[in-house]
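Here's a solo chain for you in structure tokens, the form predicted alone.
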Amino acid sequence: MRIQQQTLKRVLPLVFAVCLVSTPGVAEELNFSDSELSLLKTFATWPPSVPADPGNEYSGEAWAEELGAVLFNDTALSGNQSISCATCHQSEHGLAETTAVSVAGAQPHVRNTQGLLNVGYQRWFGWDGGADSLWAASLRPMLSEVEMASNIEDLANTLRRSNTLNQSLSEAGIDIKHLNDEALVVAVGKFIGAYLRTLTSHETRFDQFVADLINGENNPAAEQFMSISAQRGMKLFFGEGNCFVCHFGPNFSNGEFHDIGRPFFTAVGQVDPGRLAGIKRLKKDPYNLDGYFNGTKEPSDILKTTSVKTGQITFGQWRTPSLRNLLSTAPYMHDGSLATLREVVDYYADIDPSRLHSKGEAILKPNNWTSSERNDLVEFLKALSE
């Protein structure tokens, strides 16, 4: 996870040292310097606030949200009425799940399931960014025949029954009459969709050890937020393994997507592209920001589905994941390929550059970590759970 020297002096100024105090029989205590301290607000100040879910008119709504929640858990939105949105994003493991694909759908799939958790500050959502909006990849399941396999005609059918659904509406002023089918199943995953965007997560003990010591409680009291050996982590994550250049502010991650190597065959035979493919079927949507559903028009939002394009360098890139709660959301990678952080960060610190598209990512070099040190970044990444 190492920068080139060349793309950090670009990236970053401040020169991030590692002040480390040890005296023999006395407790082991790590120092922060100026410079430390200053990379490190800007990953405080936990949790920011929510942008709207763009193209959402009812972003925002009490009511809206409400309902929401309601039906992410409604298992008639399944084309056989036998699982749900929360079937697979289950609340004991970070809204994701545990297999390193998902199986819970109407076929098995070639991703792992992502959490929900923080889902809302994101820009682009799944894997590869296929949809440009909450209420867009929330419609998406439903109506994918790998996962809740319904269509328009039937789940609309089954909505126009639910008593729940209708005395919302109503409430909020909305009469359901007047929504053809597709309106009333694009309602729904707007519903949902600004359901997801309040599912924030709460303070770590990362969150905490770094309000003290911006407060100057630069301690070893401070140990009871984040062991020494957490600390030490904390410090290669940003210093020499320069992870928070991709895994960037409070919710660590920059929302972009990058090739890191990963084997992209999901078969014999069969590839998932990544980004490329997301890119591609965002532009066929019709469900994109730049389509008719879109129910507020922001120009900013319009422009940034309509000017993403597709390349060579998309191929097999894939979003970076916030890394708060990931001790709730094993297995890790896009195709859960790794069952441990310990296994995480040992692909980082031996990563084959050659792996890496020749005009794709040039930041990712090999680390000469031992296994201590190893261990100490998964101290820190642990510290980043609530």
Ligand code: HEC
Contents of the next structure:
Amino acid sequence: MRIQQQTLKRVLPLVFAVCLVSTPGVAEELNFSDSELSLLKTFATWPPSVPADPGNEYSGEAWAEELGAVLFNDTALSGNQSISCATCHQSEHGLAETTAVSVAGAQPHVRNTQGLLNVGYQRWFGWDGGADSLWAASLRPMLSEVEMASNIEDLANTLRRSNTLNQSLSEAGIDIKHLNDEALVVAVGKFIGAYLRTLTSHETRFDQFVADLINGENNPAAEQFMSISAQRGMKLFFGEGNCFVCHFGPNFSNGEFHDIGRPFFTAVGQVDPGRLAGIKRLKKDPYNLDGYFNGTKEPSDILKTTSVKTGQITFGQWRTPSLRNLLSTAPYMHDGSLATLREVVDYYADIDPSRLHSKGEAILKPNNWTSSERNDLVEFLKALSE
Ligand code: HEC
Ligand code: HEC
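Can you return the structure of this protein in the form predicted together with this ligand rather than the form predicted alone?
Up next: the whole complex, starting with the chain shown before.
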């Protein structure tokens, strides 16, 4: 009886929604112009192929990916033996944490834990782009005092005792005894990096909608994938809102850094300068692509890192996040300061252009959107989740 009532509660709103959409007179059908369609095509076909992890000689090797998955969940990689990557990057939350800033590490963090799905499409890693490869971004948390708080020597001692690691390495023809402590720890970063590259998310309602639209040219069947409200929101995203300019391409991220005017104070008198600090960190990092441990020495990878420059404009910039699977990765922004998608949309709609520190972001301007238009945009963002 209870189950039946619950099922009814779930099914009734659905039936109601279907009636609303399919009743003539009530249903509204949106058309998409040729220019809208050609823009949508640049966001189509999910998932695209993932580039190799730069400088990682194990990238794409199945054994390294499998080993990386095991290591990702291994608490032995932390100083106190109780924190693994998965402690913060939780699979039930899109590989993110649910708190505004990360609290699960050795010390409280000032930033929000990033979800790791689709991370392989990025060129720079971390909110501030402080790492230039997945393996360097995987190595850092093990050594960071704030995150897993271990060190090369302790890590190497633990790793040398691991049966899984010894077995996988010997199967791959690598003699663990020939690796010094640092090389062994770097190799572990590379195995985990190889694994992270495989974490692509599945097709969403948006992907099905766009595929259908492109094949059928304004095919009303596409409606089964995205509600009219979500479609109206999509028009705002690609139109008036200019959201697509930065959240560009199938992963909804141009991979670049922008200032959207979020606060940069982390405590009284303390600031998080974003990209400016990220570039400084990158340049000093012994594990960057310009360093000894780059295992592939691809000239274009090295150039990426040697040519990037700090400048006042980089203060307060953050990497454009992907907008896929936002439903699992709340709260939002580098400091987790916005709790819901509606708060994010309200922030953009009511944006104060004088708060944008770097002058470049003229594409961001306040919009006079009504509450229901804002809701449409939220519905669209939801359609980008699995
Ligand atoms: C204490 C929590 C915590 C732990 C443990 C942790 N991370 Fe993270 N991770 C974060 C936070 C916070 C960020 C954002 C950091 C920043 O912007 O500087 C992040 C960012 C990342 C990124 C960059 C994602 C992107 O989109 O650019 C990668 C990759 C990553 N972590 C991998 C790992 C791996 C691999 C491990 C284990 C070896 C790990 N993390 C352990 C909290 C954690
Ligand atoms: C100028 C480039 C730019 C434009 C235009 C832009 N964004 Fe963003 N967006 C960003 C950046 C950068 C961040 C991260 C800011 C931070 O962490 O402080 C972000 C963050 C977000 C987030 C949070 C994602 C997360 O995982 O935390 C959402 C949602 C979002 N934007 C949606 C939109 C929507 C909707 C629009 C259009 C109304 C839009 N963006 C326009 C650059 C942009």
